[in-house]
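As a starting point, one isolated chain is supplied in structure tokens, in the form predicted alone.
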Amino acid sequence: MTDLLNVSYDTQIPNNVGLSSDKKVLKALERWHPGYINWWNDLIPKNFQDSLIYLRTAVSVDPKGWTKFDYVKMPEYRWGVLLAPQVEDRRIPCGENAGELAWQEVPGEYRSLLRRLIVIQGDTEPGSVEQQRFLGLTSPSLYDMRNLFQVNVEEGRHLWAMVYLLFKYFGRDGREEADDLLRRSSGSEEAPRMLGAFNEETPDWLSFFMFTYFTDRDGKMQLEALAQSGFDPLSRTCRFMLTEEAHHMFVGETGVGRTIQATVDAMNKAGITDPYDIDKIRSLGVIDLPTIQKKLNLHYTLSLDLFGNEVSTNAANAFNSGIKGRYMEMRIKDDHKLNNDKYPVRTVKDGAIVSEEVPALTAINMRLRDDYVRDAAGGVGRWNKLIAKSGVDFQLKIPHEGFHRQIGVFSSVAVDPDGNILSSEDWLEKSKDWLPTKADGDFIQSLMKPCFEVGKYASWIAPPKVGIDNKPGDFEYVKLHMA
């Protein structure tokens, strides 16, 4: 029996699921591997394929010692299939099957629904890598480049995690879905990624930091909900993925924080007290705080759309079946069935935003989104502490949930960041003050000059307080070998 804490390297695919004795699945994954490598080589700039990156690689699934750090060429990174250890006698935590033993095989009646959830989750992983493919060329430091590539290789491993489930449990349908995960690509007109936020461009590093803070946080919430699944292999897969996901949000939060720090430091040095003196602030080679707010507004609202419709029968079916739970399901004090419970949902009635009590079972998406909003607010509060400490009079704010929405009850109305419903004309006139304009994008692009000197950082971002793996400030995180 495979030691579930340690990762076996006796096949091309590191794993702790006993692939060496599961010949059918092993062969299927090995057949899929060349297509994956082709995808990787096409989607990460060739300039960096031969560079040595100081990456962490999973060598165990023990939370106390699951990773090692070393220099690795990205195409040689050992992507693998890793599941958290199996919990003996685990029970389904929610829905009509609550209390029954968790499933080790796919229940026939839930096969289609379960496959779709796995495919949607799997589709986001390569999508984000595709969105970020050009960022290495404009990296503000070798530290940031290393973090970008760490996020990329781990998103690649998360794709492997979902593909394993498709091959292992879904036969021919699973094999076809796995191939389609490599066929679709971000922003493609013919075969785009399944969720809108993963077809947006990531044109600059501030966008990347906002994406990893806000959009990867949606990934965290979805993984937490899937980690509650009564289908045990999916639960175990997501539990381990969450171990890696934490770093992605760290990259986002500290990246935005360091951008803010560089701005307020430059303002103080130049004696600028007005955060809206945008031309003067930009002339210092930093990004003004109102533009950072615009970027926050954009990425936050794109991320809210990922939760889907506030009231959803699909979400209700997934919960009721026990396939997908709620955030931290076992900490919730109710019967975990929700047959008679209610939950408040904000909606638009007679031109006003109101709150309505709806059956909690149909408001699963809404509850998860509310949990997300509370979670996301923490980092914004920490960014505001940085600004306050600098003495600059400015506060970043999370906009109203109805602002700039394409999905759900607010998609048919124009709402400002404070939650006021506007006419279409007012929205067109004022939205340039709330969302990044082309001029804002052009300015940010003008700052995106690479800084590849060891221990140096671009003007618009401050150095990190602590290095990765506690390395010193002049550590060479990437040994460049430019093609």
Second form
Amino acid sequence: MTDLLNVSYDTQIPNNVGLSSDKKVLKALERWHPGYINWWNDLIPKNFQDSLIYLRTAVSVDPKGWTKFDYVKMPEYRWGVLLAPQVEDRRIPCGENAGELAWQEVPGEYRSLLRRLIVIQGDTEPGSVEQQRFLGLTSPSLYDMRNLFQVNVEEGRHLWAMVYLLFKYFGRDGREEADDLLRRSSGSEEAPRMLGAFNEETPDWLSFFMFTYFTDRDGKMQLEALAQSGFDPLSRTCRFMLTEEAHHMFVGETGVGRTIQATVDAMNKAGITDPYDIDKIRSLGVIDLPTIQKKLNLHYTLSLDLFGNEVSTNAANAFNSGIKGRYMEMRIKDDHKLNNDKYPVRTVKDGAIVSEEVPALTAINMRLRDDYVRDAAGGVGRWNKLIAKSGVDFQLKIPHEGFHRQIGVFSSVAVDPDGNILSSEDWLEKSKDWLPTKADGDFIQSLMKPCFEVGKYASWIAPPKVGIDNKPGDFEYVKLHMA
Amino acid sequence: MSTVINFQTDPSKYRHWRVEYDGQVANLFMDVDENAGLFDGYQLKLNSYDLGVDIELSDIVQRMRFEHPEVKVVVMQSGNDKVFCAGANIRMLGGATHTHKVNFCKFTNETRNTYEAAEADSSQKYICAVRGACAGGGYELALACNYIMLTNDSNSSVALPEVPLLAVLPGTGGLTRVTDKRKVRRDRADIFCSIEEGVKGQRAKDWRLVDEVVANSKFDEAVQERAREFADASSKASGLTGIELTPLNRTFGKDGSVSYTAVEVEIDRASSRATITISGPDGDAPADMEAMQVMGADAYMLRVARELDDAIMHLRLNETELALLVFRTQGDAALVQAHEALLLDNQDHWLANEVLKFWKRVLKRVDMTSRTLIALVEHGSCFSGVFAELLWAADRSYMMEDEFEGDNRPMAAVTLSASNFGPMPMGNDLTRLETRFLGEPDAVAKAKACIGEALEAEAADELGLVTMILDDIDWEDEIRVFFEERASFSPDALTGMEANLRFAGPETMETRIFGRLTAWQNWIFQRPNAVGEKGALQRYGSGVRGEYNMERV
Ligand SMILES: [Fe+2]
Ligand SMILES: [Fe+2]
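Alt. form predicted in complex with the partner chain, vs. the form predicted alone above:
The complete assembly is shown below, putting the previous chain first.
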């Protein structure tokens, strides 16, 4: 019998899905493996590949004690296929099949819909690693470098998780899609990643932190929704991925928080009280708060675009068929079918932003985005507490949902961060105050100097309050190989 | 949907397309304005189209021929970087009456056929450059092009998702062109037509769904390169100058009548009948093609074709309750022959060729019009050459015999020309006379021997060119009774009967496209599985799947 809790290392691919007795899928995965390793090796600079990184590796899917920390060379990381334990008698939570036993095999009529969702999710995982490929070179500390690579290897594992589903349940089409996941590449002209935010650059570490805070949180919401899937293997996969995703957002939230901390500390030390005294603040080697706000604006809005159109047929189909649920579906008190329910959606009518009741089934994306907005507000509040505690008079704000949007109803209008509709000329004129300019980027870039000394941190970022795995901040998180 | 649909437009009014002319190559961009749908109640998202979008395309294709004969290759592409074209707008279809849907499909089919034939007819080759999703009617736009290129960005695909997604069929020849034109193996076609997401990359090429797959980074370049190659390889003369298709001179009467310069449409609602009268030329034929080119859109043969075409489209879409269309002509038959002869004698002149090819299309549009068509050959009429084709496009024709009391117009006569023996084929690729005389091919030869003769009633009857000849005593009554009888039949049964009887003879891709559309699509469009309250088309977008009655019919 397969041990479904502990990870089996009896094949090249760690797993808790009994791969050693599933020859067909094992063979397919082994055939895919070299392409994956090539992708990884081509991506991450060589000296980091040869370095020893203090990484956690999943050894069990038991919520208690599922990880083990140790020094690992990234190419030797045990990427594996890990599913949360099967819940007995699990039922389809929503849609027209609600209440029936969850599917253990792919229902034929939903095959292409399911495959599409898995491919889209799968496409984001390697996409972010590609976006972050050069950040190691400018890491502000070994601690941050470790966090970066931890996120990267886990995104790699998330790719594995999706690829496993494709191989196991989607036959030849699934194998082709798995190959294409390695063929597409972030920002590529040849074959870009499927979603816009994953083709944007992650040029500096503040972007990385904003990305892991805001964009990985979109990933979290999507995984939460897929974890509700009536297709049980997908649900179990996503449930386990969520435990890893939480760490990514932790990296983002603390990363931005530490950046803010360094700024306000430096300001206080220099006796600067005006947060808009930008030149002076920048001369201290830290990033001024208004620029941090601009970065927030950019990454937040790119992430909102990932939720797709507010009113969406595909999302309605996915919900109604029981393929994808809502955030916390099981805790929502309604009939989980939504056939007669309404949901308010903001839209643009005659030049004004108004709220409109639409059939709730078609507003599934909107609802998930609303949940996201609430979820994302928490960390921003905690950042503001840091600022308040320092005595600096400044507050970070989440911009209006219509600001700087490329997808959905707001893509056709120019909205400022407060939610006013402007002419495109006005908007463009003012956008330099709202979004990072080339000069802002150049300044941040000028701070991105590597700091590889054990226990040292770059000027623009404060040390963490606590280290990883209860290690101190001056622990040697990366044993750099400097050949 | 009671808006009057106007088929006349011009580039200054386009909302959904734009054309960039670059010498021998024209780049045609589809960039649909989602807020400019023809009717309320839907948005034209993702480059989806409605009749309004197609009217513009039809206008572009027509102007490409007449105004831009210098163009040898047209590159159809999307102006939207995310999607090529998502096909006909589903919400528009969901909200449209059955009549509108059928007429919409018919018109879009005619437009597809027109640019598909542009390569053979006018040496204007259409290339389709597909980037982004190209689904349903989007792929059908591509299928009607002469060459399809697909970018290999591991995302762009071609698809016909109608069956799995909407419980209907592709409405503009998709299935037929996949098997007949692209010759896709039928089991592969079966797979292709049952998967929503379609086929991308190399497989699309391997399965013959596209002609070429190109790396994304080289795609735009490859498309322009191919366009130049095709243009250079074209045998068409270079540097031709076009004529302007000036706005039609058209007025609507309160009673629904329409007046053009040489075409009049009278409406008799009580009798459920429209009478279309073509007047003969008001002057001599141009001396030569140069003179005709100077006259441009005012030249008689072109002007009548444009007016008749517009009248037919207007009657089809805006006058759906008229059962009978009656064709009449009045004028000098010798002048008609002279005007036509200039074209027939100069078929190697681009403009003569275009006008003749346009007449071919107008007559096909008449063939495809699902009303009872009647031609009346009265005294003073000029059913000569291409006008005589109307006699055989009609379901029945009646001709005046002998003198009528108090009628001093010239005796009714039919005159044949070379037009009746080749250049104006029907969709089945036979001439109307060949189709008419399928069982007696000698009759075609006999008629051909009479080219140029003014054939009066008895002779025309003898040759089988008209249904019935009637003298002064019988004429009025016979025709009245026929009209009344006809108007009393079920329009559905008549549409079916007439379509069956009109297209005798061999099947072609064109007859298959229209035949399959009528027989299958129209049936499916009526069935509850598609359009019922719980049908897939009605429910599309709601997230709730269609419920099907699983009985196989
Ligand atoms: Fe992930
Ligand atoms: Fe992540």
